[in-house]
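In structure tokens, one chain follows: the form predicted alone.
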Amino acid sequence: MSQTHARTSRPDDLASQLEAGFRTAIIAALAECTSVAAAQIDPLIKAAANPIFGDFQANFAMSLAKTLGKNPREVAQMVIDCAPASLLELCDPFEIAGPGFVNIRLRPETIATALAQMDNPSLGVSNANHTHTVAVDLCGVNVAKQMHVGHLRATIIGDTIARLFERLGWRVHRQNHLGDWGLPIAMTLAALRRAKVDIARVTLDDLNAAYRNAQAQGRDDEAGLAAAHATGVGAHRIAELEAQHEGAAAAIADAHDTLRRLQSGERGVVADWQKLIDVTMHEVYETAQVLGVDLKPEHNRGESFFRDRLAPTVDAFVKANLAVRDAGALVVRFDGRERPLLIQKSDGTSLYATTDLAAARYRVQDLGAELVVYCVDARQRDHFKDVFDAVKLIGWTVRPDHSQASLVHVPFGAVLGADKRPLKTRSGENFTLKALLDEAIARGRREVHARAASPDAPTASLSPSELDAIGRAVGIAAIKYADLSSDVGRDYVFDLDRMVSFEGDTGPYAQYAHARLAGILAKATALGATSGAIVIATPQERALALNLLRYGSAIEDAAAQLAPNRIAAFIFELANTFNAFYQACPVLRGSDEATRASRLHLCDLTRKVLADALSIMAIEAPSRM
């Protein structure tokens, strides 16, 4: 996805300052040259691959040299000679390397000043002050069904994307698109009423079983019955198939009647339907709380919310001559694509696509979203392509202020077991999300209690309940980080042993880095040591400082690309860089007062940034582990 908003210039954004300075230098160096296009004035600043050669590198010389007919190193020197004072003040003398790369090393004072400027509540993150609006479609459970591992991904990916934009100051609308309307829920409700179940006392397990039974009861075998008659398999088998067919037809008829009564607002049916929603959502909200996800009743925008908008949606496509009849149904056709979008069946009923069209219109036109993000299974890719193209055809991507909204599907892959197949229980059932989280929490608690058994462990003095709380945080972090740190579009293998590890690219590893930082700062307070002006003297201090200064741009990049794994990559790199600093640079021992104060300041800022970055994933940052 392209950038969704312009990068905000900040005093601590050194890359932007370097880019501006080199751009000025390039323009000055080429003042008399008319053959260079504006696009070629990009300094092409990037972080240096190896700190031996500097902190950044400018790669403009090669492309300009071709246009100018000069040697790239000569072009690089021309630009350096025109560098403005504002650029020279930031850097040590430039070095031209290889075929014309310009190696850039920042002055230590430049880095220290930028760190001081970012050490405030913003932590170097720009704030849009609600001048931008995004709607995020997340979770999307079906009523009367338990949450499974697929809902884990839709929920935490959507929540993290929402949090990224909230951190950047956007107005965010979470949209939980419930499957709470139409024939499937009517089939479940009808089956419960036929069985005379006391719906006032029903549990989610009851609903889940009723849902499966209703699907089975409504499944006939008309083709099998016809084949049985044709092949003469015997009266007994034919009688079985006829009974199945008649039973299924009766169940479907009952479901349609229940749906009609629900849609007409019959009080008793509506009350029972609402009870099904309440029971389903009770567990959803409990699960969201365990995951730290911001999901509340006010975020629900289920199919029922759009029921009165379906007919106007279809009418709008008909009036715009975009919907045509096909065997009695209404479809939207696209140039160069055989697959049409079905928006109304031949019997006049609507489909999922109709609801999604109405929802897209609501999110852009009513909520004013300039960006609408759909965190939905990758198997729905074609569906959303068709829906988005239909919305564009009818002009509903044009916002009230006449700007264009973007509709983006973030397709996520499957969670796989060790056999590289969709994760199942040993009995072959789909893993419920609750069972998965319970197992992760149990594993996290076992790990934390085991580590606390060592007398010199930071947690050795904690009570069992305190250790349980940390273990719960570790288990949830393990699952969430493993999911969010991968490319969301790819399948990944669920390996709880690896996820709960305190080593490597895991959630507990990042949490442990935070706890170590908190421990250092607590000891400093106990000793009466205080932080002071930052001084960059060692390679490890420089590396940690430069990582911290990347935080604002890392969040902007993760949001612009709708890629939670990019913020996870930042967290892992920061934790790694801090650990290298911790090993090489004593903070409380063996250093003079000024060095100790500087390193304490670095630790304090690192702890703040790490906790803030983890909060974007809604991962707890314990102070002791």
Ligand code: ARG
Second form
Amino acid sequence: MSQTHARTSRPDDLASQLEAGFRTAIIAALAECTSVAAAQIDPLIKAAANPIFGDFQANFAMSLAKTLGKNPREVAQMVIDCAPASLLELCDPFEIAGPGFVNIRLRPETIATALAQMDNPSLGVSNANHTHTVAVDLCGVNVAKQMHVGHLRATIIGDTIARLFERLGWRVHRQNHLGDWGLPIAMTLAALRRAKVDIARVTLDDLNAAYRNAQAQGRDDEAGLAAAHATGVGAHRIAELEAQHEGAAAAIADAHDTLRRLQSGERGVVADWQKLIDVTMHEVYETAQVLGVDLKPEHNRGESFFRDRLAPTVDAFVKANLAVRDAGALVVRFDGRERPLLIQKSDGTSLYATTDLAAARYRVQDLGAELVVYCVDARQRDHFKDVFDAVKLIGWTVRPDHSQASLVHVPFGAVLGADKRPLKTRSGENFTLKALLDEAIARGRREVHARAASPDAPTASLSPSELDAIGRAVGIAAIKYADLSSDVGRDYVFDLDRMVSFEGDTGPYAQYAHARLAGILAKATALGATSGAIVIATPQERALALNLLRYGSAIEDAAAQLAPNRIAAFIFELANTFNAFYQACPVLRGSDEATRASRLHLCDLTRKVLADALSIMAIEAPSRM
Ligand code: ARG
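Could I see the form predicted together with the named molecule next, after the form predicted alone?
Let's see the whole complex now, leading with the same chain.
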């Protein structure tokens, strides 16, 4: 998606300062031949492809020269000659290269000043001070069903996007759109009530089994029966299908009846239904806690929350002439799209889409969200396309202050097994999320205990329970980072060996860089060494510093693009530049006091930024590993 909010210009955002300086220079250079509108001027500042050429480059000359009918190198020189003092003092003398690139090398003092400016709790990230509001649809589990890997994604991608906006100072409403009001839950409820099960005493596993049985029982194979008749498969097969059809019909009738009684508020049914929810949510919150995800009862805005808004929703569409009858049902039609959106079934009941229409209105008009982000499986793309279009048609994207809200689906891909097919257990079942997390934690622990066995490991002196805690953090980081670092829309292969590795683009690698930094800083404290003014002398210090200075814009971009993987990319790059720095630049040993103070300061800032970035993904940053 496009930018959701404009980039703010901050003193530590050097790219934007260069941009402003060059824009002034270009306008001045064009003063005589004003065929170009000032607003259209883009200096095209990019990070340099290779540090040999500088830190940044300005690529405006080529296209500008074409418009002016001049030589690009000449245009570049013209602009440089008009550079304002505020731009010149930031940089070493500019160089024109190739067809007309302007190579920009920042003066070491510019970098040091910018770093000093970001060295406060903001760490260079802008803050909206609650002037913007976003609603994030996350988790969305179905009651009576075990959480599976898909819900992992809906939960952690949603939580990260919510944290991202929280970090930017937005008002954030987490919305857990529980599946708790439709026919599937009524089927489970009906089956449990038929079997006279004490719902309060069951586990989620029991519920899950009941759910599956109810589903299987209710899978009415009417089409199969018709086909059997048509193709004449034989009396025995037809009798079997007929029996199944009847059984299914009875179960479905019972489920419909239960749904009706639930929806009309019959006390006993509602009480049982509430127990189902409690059992389910107990486990969901436990899992959320393991994952470090901020998900609490107050975030529940399940389908049932909208129960009293469903009829008015349908009415509103009818009154606006946007819903038409189609074989007894009510549908919304869209220009140029064959598929209509069904908002009421012929029996008068509403559906998943109806709750989503009511929910969208609530988020925009009651919560006042200017942006509503839906972290839901890519397979629901059509559903959201239709829902969003229907909401726009009826005008519910208009906020209380009359501005327009945007509704955005962040469709995520599937988690695949090694065979590149949706992840299944050996017996062909869906992996429960719990099983997956338990395995990751066990792997993390093994890894951490093994490392602690070597006598010079920083963790050698820790107790087994301390090592367990670190191992748990490593296991969870492995899974979360792997998920969040892949392009949201893409499927990825679940490979625990790769995820838990301390090398490569992994969570444990980032955590390890952090622990290393924490180790250096702890040692410095023990030695009484203090940090001081930053001096940028070596290429590695420069690279590390420039990386740190990109933090604010990396976070803003991740939010604007709703792309958690951009945070991960930033983290990986920072961990890499730090490791390169650490290899080339001794911090505590072999350097004079000023250098040591400067490098300690760089380490301190790097540790803070790394921990901050990891915290947006709610990944723990242990100080020893
Ligand atoms: N319960 C749904 C499912 O498991 C996901 C809910 C997503 N959110 C929404 N507003 N529809 O498929």
